[in-house]
Structures are given as C-alpha cells and as structure tokens.
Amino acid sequence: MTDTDLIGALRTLEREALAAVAAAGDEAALETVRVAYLGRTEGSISKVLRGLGALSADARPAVGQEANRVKGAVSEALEQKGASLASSARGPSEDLTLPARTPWRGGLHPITQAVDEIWHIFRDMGFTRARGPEADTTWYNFEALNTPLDHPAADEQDTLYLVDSVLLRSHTSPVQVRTMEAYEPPIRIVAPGWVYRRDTYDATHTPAFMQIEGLVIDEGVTFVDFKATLAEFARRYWGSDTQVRFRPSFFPFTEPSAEVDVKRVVTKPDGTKVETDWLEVMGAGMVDPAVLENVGYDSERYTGWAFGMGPARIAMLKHGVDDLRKFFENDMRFLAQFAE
Amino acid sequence: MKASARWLRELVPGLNASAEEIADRLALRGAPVESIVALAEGLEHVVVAKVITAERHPNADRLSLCTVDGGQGVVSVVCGAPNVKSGGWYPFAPVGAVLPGGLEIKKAKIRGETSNGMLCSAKELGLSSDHAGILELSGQFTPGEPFVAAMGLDDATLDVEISVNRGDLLSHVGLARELATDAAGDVARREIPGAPAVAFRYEPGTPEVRVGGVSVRIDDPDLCPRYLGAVIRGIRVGPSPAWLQERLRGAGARPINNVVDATNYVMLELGHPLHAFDLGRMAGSAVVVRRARTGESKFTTLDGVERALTSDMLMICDAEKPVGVAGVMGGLHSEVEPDTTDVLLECALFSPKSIRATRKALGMSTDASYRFERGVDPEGMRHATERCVTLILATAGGTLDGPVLDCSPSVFEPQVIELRLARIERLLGIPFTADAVRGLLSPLGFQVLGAASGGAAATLRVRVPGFRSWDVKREVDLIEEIARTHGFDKFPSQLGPYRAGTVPDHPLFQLEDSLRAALVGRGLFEAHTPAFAPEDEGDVEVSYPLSATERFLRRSLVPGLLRRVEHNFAHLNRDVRLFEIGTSFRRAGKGEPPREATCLAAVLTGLRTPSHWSAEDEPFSVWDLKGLLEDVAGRVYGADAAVTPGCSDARFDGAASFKVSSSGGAEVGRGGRAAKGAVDAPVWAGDVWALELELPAVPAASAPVSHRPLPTLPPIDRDLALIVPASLSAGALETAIVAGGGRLLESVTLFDVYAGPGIPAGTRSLAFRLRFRASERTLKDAEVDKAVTSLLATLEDLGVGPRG
C-alpha cells in the first residue's frame, strides 16, 4: 500500500466513523462505534496507525499527521456525541425552573356561581329556567300573585316604580305567572333573575339583587313534596348533615307559607365539626289557589308550590364576604379570588 | 309589635318561658323575634337605699354627703343631685358595681369626704334620658332589696315582627292565644287593681245615636261600619299606677298619664285602638264621623303637625269641625289635657283601605293605624270600651254617664267556611280526622260547627272568630292554620316521583351560559353592575329615584363597566378585563313597560397577556378587540354576523371602531377604542377597548353540524405578494381574490403586510397565501399556475399588481 492509498483510507474510515457516531443513538451503541474505530486492538484507525512503523521514513510523517488528525477527529466527534447523548438522558440544557408562560385566567362572578350551583341541583331534580322582563306591571308584580295594591302587602317590598302602574319587578315571582300564562301543567321551573327595591346600599342591601324563584305545579303536589324536594335541595348544596327548618310565614301568593332556615355543619381550621346558627335562605309555601285561578289553571285539580332565595346572600354566607358592595365593586383582584 | 315577656307568661298560666324561649316559640308560629331587650340589663348590682341624713358637704356647695343604709350597713356617700333628701328612697349602686355604661363604682374621696358608692339618676341605669336629678322612688321597700325586682323591671320587651295579614297579632292577647296552643293553657287575662264593679249597658242606633246630651253619628257607613261611644265624666287626669306604667314599659310604649295610658293599656292588651276625646271641648257634645268636607284643608294632629286634609280622608267631627283623623291621629285641640274632667272614649271600627289610603296621603303611621291596616277584632269591640272604661275609672275616678253609645250601621256577620277533609289531605299530602281538626283550631277560636258525616268525604263547617275575619276567609286559609298548628316539622320529608314540566330550558339562558364559558376561558372576568345609569346614560326613568346618579335605567352595559376599569384604575389594577351579560333598557310608548334587551359589554385594558421574562410586554391592541368582537358576534349569529370597520357611536374612539351587523343587516353590536373622555384614566393606564352586542330575545337553535369528508389529495400552495394602492383595503381585496381565484382556490390566508422602502409611494405590500386543491384529481402545478395568472389578471382592474 503506498502511502497515498493509506491517506485515502484513512479519510473514508474518517467519514464511516463520523457517519457512525452521528448515527449511534444511545451510549452502548456509541461504545461499539469507538470500540471499531479506535480500539486498542481491533480499532480500524489504531491498526493503521499502528502500521506506521511499517512505512518509509518519507512517508511516515504525513500519513502519520494525516492518522492523528483522524483520530482526533474521531474521538472529538465521539467526546461531543457523549455528551450530547448525556445530557439528552438528563434533559434540555435550559434553565427549566423559569416561571411558565400561562394565558390571562378569568372566572365567573361569585353571584353567578351561586346561581348556577342552584340551578344545577334543581336541574338534577327535574326543573328547567324560565325568564321575564325586569320592568313590569303591577299586575304581574302584586295583583295576579294575589296582592291588592291597597293591601299593606304591596308595602313590604318598597318597589321602584316607573310609570303609574309601571314598576321594577320586586321579586321573581312574577315569571311564576308569565310561565303559567305561557304554558299548562306539569311545570317544574327555576327563574333567577335581577329584582328592584327600594334600598340604599349598605353591608345587606343592595337596590337590585340576584333573586331565584322556583314553582312546581302538577297534580297531586303536596306539602310533602314541597319540604322534601327543598330539604333535598338544602342537603346537596350545604351538606348531608345539614338540617333544615320550616317555619310558618305569610306571603301573600302561597299558602301554608314558609320560612326556610338551614343549621349547617362547618368544619373549623382544627378540624372540629361545629354546628352553625339557624340561617334564614328562602321564602316559599304552598302556591295559593288565587294565584292558579288568576292564570286560568284549575285550582281545584292543580297544585304546587314555590320559592325565592337570594343567591348573593347565599354566596355571602359560603365565602364569607361581609358586605354586598364588595359584590357591585367588581375589582378584578376580588373576582379573581373566585377562581382559584 | 314590642310585647312583654312578662305580660305574655301572665296571659298564658303555665307558661313557664324566660323570654329566649317565648322567642323561639312564637318563631315557629310564624311570628319571630327579632331583638329582645332586657328592661333592666346591668342593673344587677343596683339596689334600693334610704338616705338616713343629707348635709350640706364641707367644703363643697352644691354636693351633699349622705349617710345611706343599701342593706350593708350605713355608708357615707357624696351626692351631687340637688333632690337628695333625708328619708327618701333611691336606686344606689355601692363600691363595686358596675353600672349599664360600663361605670364601675369605686371607693373615692370628693374633696376630703369619703362615698362609698353613688346614688343613681334615671339616665345613670339607663332607664330614660333624665339626668335632672337622682331618681325618687316612692313605694314601700327594704334597704338593700335589688333594684331591678322592686321596680318590676325584671321584664324583656321582645320585638316581633308580625306579618301583615296577622293583625290579631298586635296584641298580648292574640300572641298569648299562640303560646297558649303549645302550653296547653287558656288566655287568662288579668284583673284591674281596684276596678269598680260596672253595669254596661249599650244604646244602639243607626246613624246616629243620642244618650243624654251626647250624640254619635256615622255619616259615611262605607268607611266606619260601627263606631262605640262611652261618656265617662269626673275623672282626674294623673299618672297611672306603677303596676299599669310597668306594663306599658314592658311592652315598649311610654306613660303618659292615665287615661291615655287605659287606651294604651287596652290596644296593647286585646290589639283595638281607642281613642280618648277631652268631651268638653267637643262642640255640641257630638260625634260625628264622616268625609272631610271642602274648607276642611288642614288640620292640626296631636303631635302639633299640621297635616292637608282631602275629602276621601275620613274624620271625627264634632258638630262643628273635625277632631281627629279617624283611627290615624287625635287634633290637638281635643286631646285630654290636665283639667280634663269628662271624656268621651271611642272604640271604633273603620275601613282598612281608608286609613291606609288616608295615613299614606299624611305621609304618616300611627300604632293605631297599624292596626286598622290590618285589621281589628270587629267582635270584640264591646269587651274592649268595657275594659278600658274599667281602666279609667279604676286609675283616674269619674263615672260611667249612662248607656254606651253603639252606633252600627252594619252589623258584623261571623264567617263559616265549609272544609273538606280531602281537600286537606290534597293539599298537605296527610290525612287530618275531623276530631284532629277541631283539635287544632279550636285553641286558635274557631269553632268546628261540626262534620256531615266521618271518613274522608266529610265536610266540616267551621266559624271564624272575628279577629281572625280579616284573614281567613277561605278553605285554603284554615289548611294553612291546621298545617301551622300540627307544625311544618311533623310533615314527613319524603321526595317522590314527579312528572317533567312542559316548560324548555329559556334558550336565552343556555347562549348566556356559553358566552361566559368563552369569556372565561378568553381570559375574562364576569362584573355583576345594577341597572340604575345617570341621566345621559338612560331614557327610562325611575320614579322617585334612590339618588340623583341612579335616576334612569341604562341603554347600555358600557359605561358603568367603564366605571369599573375606573375603580380598579383607582386601585392600582392596570390589567381589567370583565364582562356583564345584563339587560338594558329603552321606552317604549307611553305608559307602557320598558323595551329590555339582554346586552353582552366587555371591557379590555392592560396587557394581552401576564408579563413574561422570554418576551416583550404587548398591550391589548385593535386587533384584540376584534377577534373578541367577532368572536362574540359569531358564537350569537352565527358566520353571517359580520364585523365592519366604523361604528357612529361617539363612545368610541371612530378611528378604531367596528360595528356588528346580523344577516339582516341589523345593527346589533359595536365596540372600538373608549373615546377620550369616556374613562377618566390615570396617566400610567393604556387603551381602554370596549364593545356590546345585543342578544335576541330567544336566539334560535343553531342548526346541527354538517360533516364534511376530509380531503384525501394534497394541497399546492402559492405564496402571492400583491403591491397594493393605499386606498384599497385588505378586506377588498380578499374579497376580490376569493371571487377571481378560481373554483380550485380552497382558502386564502394574509400573512405579511409590508411598507416602506422598495414599495411605491401610495401603496403597501400584501402578501396572501393561496390553497389550491381539487377533491377528485391530484392538482397539477401548470393548472395552478394558469388560475394564479388569471387571478392576476382579474387583480389588474384594481391596481394591483404583484410584488418584483
């Protein structure tokens, strides 16, 4: 072999052996490349330039130049690829405790997850939403619920009027009518919606809230089912081990009335289970027979029941905020709070 | 109604209830407590002492040092009241005590002398306001006996709230009657101290009525059915007896004097008003009760207001003018003063409609129109004039002067409402017996007339006692008193089947619940704003308005959410994005409600994203604001929504404005840049972009999604970059593009815009990738080439050519 055979070898074993180090994919495979090319017996490039010796003294400095440049080729291939495989074994080089780039996180209102939190468990139990303007007539709002105007009743919600008989719905109720007028028996609705009052604002009140009205008509619905379905209601939402009170009250559009009040069981920071004072959530009763008559249902045949609950006094209660305001506020650091 | 624990125990024998427990009773009644204040709380230590001697201090002028016996022994105490005086008894606080205000009583030299506790003024227990001297008190007692027991202040005056159909319950009476059906006991009422035995005997007459001298006449029958008229002459006016005085504390009210506190007394005790007229200053000794007449335009009230009379108000009158505004307020100038000797004491019945409409017009409320708003016991009237004519003449002398006047023009007929079992049982959902029926509403004073015959079909007739008259005239109203008195918690609380409603879920409510969802995850956070908007805010106003900033109803979200970004500019919150979905309001005709439309505002400022150290901070731009907008706009019309540049709203920033139109054209949404002036920003805030869309009222089903195969050939793409002359917009020329593309065009997409040097003045580059593709064929680059060139050719017509 002369010596610029040998040169040519040792270039096409340089580039077979890149070829293979670029090739080999985990460090066992890069082991065998080396182990090829430069290993101390059998290594291709060391038995080459082990046969140095054999060559003329005029040939041996370049070939000998030429072999060392391969072999430091090679084994610098082999070093980087090592590493290379090393580090892709422990990860990326970056710096991976750098803070994560995330979108903006935006939430519901706290009302409206009270709200919907009451109409998926009346959903669950049948009911579907019905809505209704928020200005309304006195008729929708006082009479067809069976409140005269010149009854003390019409007083007791001091309503914002509009024009003469014009006014801002003082409850929810008056979808209970619109519904009734709109569709016959079996009905079984939830309406939340805005409700008006003559308030100013303070740490309870608030001139327009959140009110969710419920009615049930069908035949054959008692008083039974009246306090099991809201007990029922009461258990899912506050609790298993909540208990539920019924007392009597007047409303002018259902009779029996009732109060409803909850006594809850909170688990303080200790751990220690506690029981809370009777809370006050919901106004309802057996809806009054004037009040079917006034929509044309037969009282005689139907009956039902219904509800109000303030959702934002709800939400008072379970996330501890204090003051209603802090509700209309709508600071973007107070709603985020809601949805961590 | 303020009502006296004590008064209630009497009234209900083996009521054996500290006030706590009477609270939670009448709870469950339906008639719950709202506060309960103890007469005397923190006077424990007080109690009541004799001041042996009362001498001028040495070296004090004005205090006095008293020798006392509190039952611990005879202890100097220095006095500072000018009515100490030896012998008298007073409410004394010795060392140690602790007094309402928080005062504790300490050994103490006054200028060299040593006091060994204080004697104490009415406004020291807190007991009333006057602090002109130490409080007298006259009576027997014992030196050291508790303060609290000898003035029979151990009583709670517990704050009821009744509800407005319950007038029966504005009485001890009739919340004793509650008590007593849980006690098992009667209500037994208590016997006057020194009550002269009377004969009553009545005059009746229609319409008027004439005993001696004295007349009662009802003009106007329609607003006072009856009015009872007793005339009781030589009476000395005076303070009432302690035990009635007690009373009336007890109960809340104050003592006046005793006549005026028999009323009182009497009101509070059976829940009628009573009125007491100074008889010698009425003229010609006449009662006369009708409409206020014309000329008749003010009057004095008692209080010393003078109040604008109109004739619907209903007055008593005597022969000549009005002496009170019937069953609201006694006149001033009939009041029983003094030297009053001969009254005339009227138990009345008027219209609760009446005195409601009169008491409202007078912008005024009485405890005596309370009750006839809601209703007095019209059975009970003559038992009410004996009682407080027994009162009278037991506490301030005088006699009964001949029959009692009673003036009827009609006579109250007591209900019978017929009750079917069944009808219970379909209400409540249990079975009631007859005999369980009449066990629950007799105690309550109905009478259960009797049944036809047992089992479910019977029908019981019941009577109901007047004072219940006013609210129980139905079936359904007795259900309700059997279902109060078995009590709500006895009912069972089992769930059972129920049948679906024929109500669907308001499609309203599921688009809104899917425009928060998208809002949500867009970053945003929901507001919740009242509806109430300042004049140039709203069309629609509200009567007598809260406030002068909350007089109308607002026509748009917009400006009270930009109202919001202003309160979290205040607080530092530079990144505010929130969204309402509210309704907004704008007149209709007139006299009739509001349009309402439900209205989607979103407000966006600060950053498009959190700050992030691998990145520039960006703030939200114009091109935000559109995506949100079309976005929106999309979700509630659907792909034919479309969003064009411009919008006329001056809220909005014109040359960064878009407005929404439907498919039909409709303008339905707009939003932009807030205009300078419309947020009032800090310096530091950057570009506020707003927009409201307006939902329909009941958006329709969206149609279902129609599958489409999805391509199985390959694509070719074509990169064309156009120069384009400035006054030919983006939006024209994708437009152009589509049309001139060819059918293989598939899709258009911009992805550079340019200016600048290499381009000719008046023009910008635009540069479009162009998919091609056809659905049955791979594509050829020569076909696409050929629909490129005659895209360009079509492109000419408009000044558009492609980029060197």
Given for the second form:
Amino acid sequence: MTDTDLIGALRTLEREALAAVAAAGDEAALETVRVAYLGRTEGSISKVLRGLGALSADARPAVGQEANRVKGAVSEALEQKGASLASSARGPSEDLTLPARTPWRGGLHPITQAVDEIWHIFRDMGFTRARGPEADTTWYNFEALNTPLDHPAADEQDTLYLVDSVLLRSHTSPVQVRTMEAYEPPIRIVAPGWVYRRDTYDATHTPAFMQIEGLVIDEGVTFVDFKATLAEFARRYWGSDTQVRFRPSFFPFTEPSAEVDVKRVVTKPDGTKVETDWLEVMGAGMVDPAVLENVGYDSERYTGWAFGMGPARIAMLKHGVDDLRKFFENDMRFLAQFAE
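So that was the form predicted in complex with the partner chain. Now I'd like the form predicted alone, please.
Shown next is a single chain and nothing more.
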C-alpha cells in the first residue's frame, strides 16, 4: 500500500470514528468507540501508527504526520463527547423550579434599639453623648461618688476586681466624674455603656449588662427641673398618657434620691385601654454636694441631678418580655420579632 493509499485510509477512519463518537449514547458506548479506533492492540488508527516502521524513509513523514493529526482529532472528539455525557448524567446545575430564596434580613438587637431610642429622646432635649473606660479605678467607681470602700457595694462579693485598685465598672456613674473633671458647667450628658457585677445569671439579672447614665450640672438647677425632664422622657418613650411617680430612696451619690416609676396606658386588641401597674424604670436624684466637691466644683454655686437606667429592663417592659435571658440566647426566632 502506497503512502497515498495510507493517507486516504486514515481519513476514512477519521470520518468513521467521528461519526461513531457522535452516535455514542452513553459512556459505555463511547468507550467502545475509543477502543475500536485508539486501543493499543486492536485500534484501527493505532495499527497504522505501529506500521510506520515498514514504510520507506520517504513515505514515513507524511503518513506519520497525517496519522497523528487523525489521532488528535478523534481524541479531542472523544473528550468533548465524554464531558457532554457526564454533564447530562448530572442533570442541570440549577433547578429553576425551586422557590426563590429571600435575602437574609438583619436588624438591631432589641436592647440596642432601646439604647438608640432613649438617646434620641435626650438628644432632642439638649443632651450630648459621653463615654468612659469599662476598666476603671476604685476612685472613679466608688470614692469620687461618695461611696467609701467599706461600703457593701465595693465588696468583692459584688464587684469584679482585676488588679490592685482596678476593676470592671459596676455602673456608668464613673463617666459623671470623668466628664466633670474634663469640663466646666453647664453639662448635660447621657452615657450608655456596659457594666459588670457578680450577679447570678437568671430571669432578672446578668453579670454583664447595658446601663445609661444621665447628668445635668449648672447654676440654678432644681428638683423641679429634674422631675420635669424625666417625666417628659417617660411620656415621649411610653406615650403621652404615661404617668410618672417619684419615690424616696437612697444612693450615696445623690441627695435627695428617688426611684422613678411609670404607669402606662396599654391598648388591647379589642381597642379598649387599660392602665398597667406601677413599674420601676430608674434610680435618680440631685447630685450630692460631696460629689461636686470631689471634682473641684463649687457646690454653693452649682447644682445638678443624675439618673441611671437599664435599657434591657426598659426593653423588657416595653415588649412584655418576662425573662432577661431571652435577649442573650441568640435565638433568631425570638430576635426576629424586633427586626425593624
């Protein structure tokens, strides 16, 4: 057989092989085609390649080149057909019959919402926002606030000490002292922040919780200003029908001191309105003159008032939640109720 005849035979094998590849309906049939044409022992094209050694030196290059071209074309067709069959076996990459997935919708934590709402109300009444360190000294946490270190609140049973006289603040009141040390009156601040105590984790207590401190210092500030401002806050937060009550109490850094209670008007699903019981929402009072003197203020010239409230408790009252721990268990079914 001449080189021309061999080249013609190779092209015929190419057409047959490509047709057989195209007709293969599955991977088994495709493997049969591969063996028939490219198999090492029985493959038709492989036999031609093995016979190149019997050709003359002049005929061998042309036939070898054509044989390699045909082998490459058939190999490429086999590879493409194999990929197509494998893709069909897997099915479509996307099932367009599935229902659409809505994007994940995040939201602010209900306690964060309470902090923001409280802050916005006081901001509208002329207050600015202040902050202080969570790890503070006994001077700022106790002594400057007219609380001696032999007071029960300063005992290790209640307070988390770090080293020497450094502790995790047990309230946000140290921000009062730091602000008064840094600025001259008039002062009107609210100071949200985390505080820490040796409390048992239960339905009404957590060892770490948010607190919001408020402070007003100026000339001529009276108890009337104190009551009017907090009553206005309560009406803006809980509604215009909210009633406010001030009960005598005691705190080392305020004199006189008061517990602030609110009574809300709640609308039932049937439209009727009912009053709640009195609910305690914060402790407050006029700043003790000793605290003013500890920061270098003239207590004869300046007066002021302060308050402290827990936004988690505020959120519990607002949303009717009966267990504080629900806010911290990261149950998305619970938290999703408060998404804005």
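Rigid core here is just the name for the largest C-alpha set that superposes within 1.5 Å across the two forms. Keep in mind that this is a model prediction, so the values were computed, not measured. Numbering follows the first chain given and starts at 1.
- Core-superposed comparison between these two forms: the C-alpha position of N68 differs by no less than 2 Å.
- In the core-superposed comparison between these two forms, the C-alpha atom of T222 has shifted by less than 2 angstroms.
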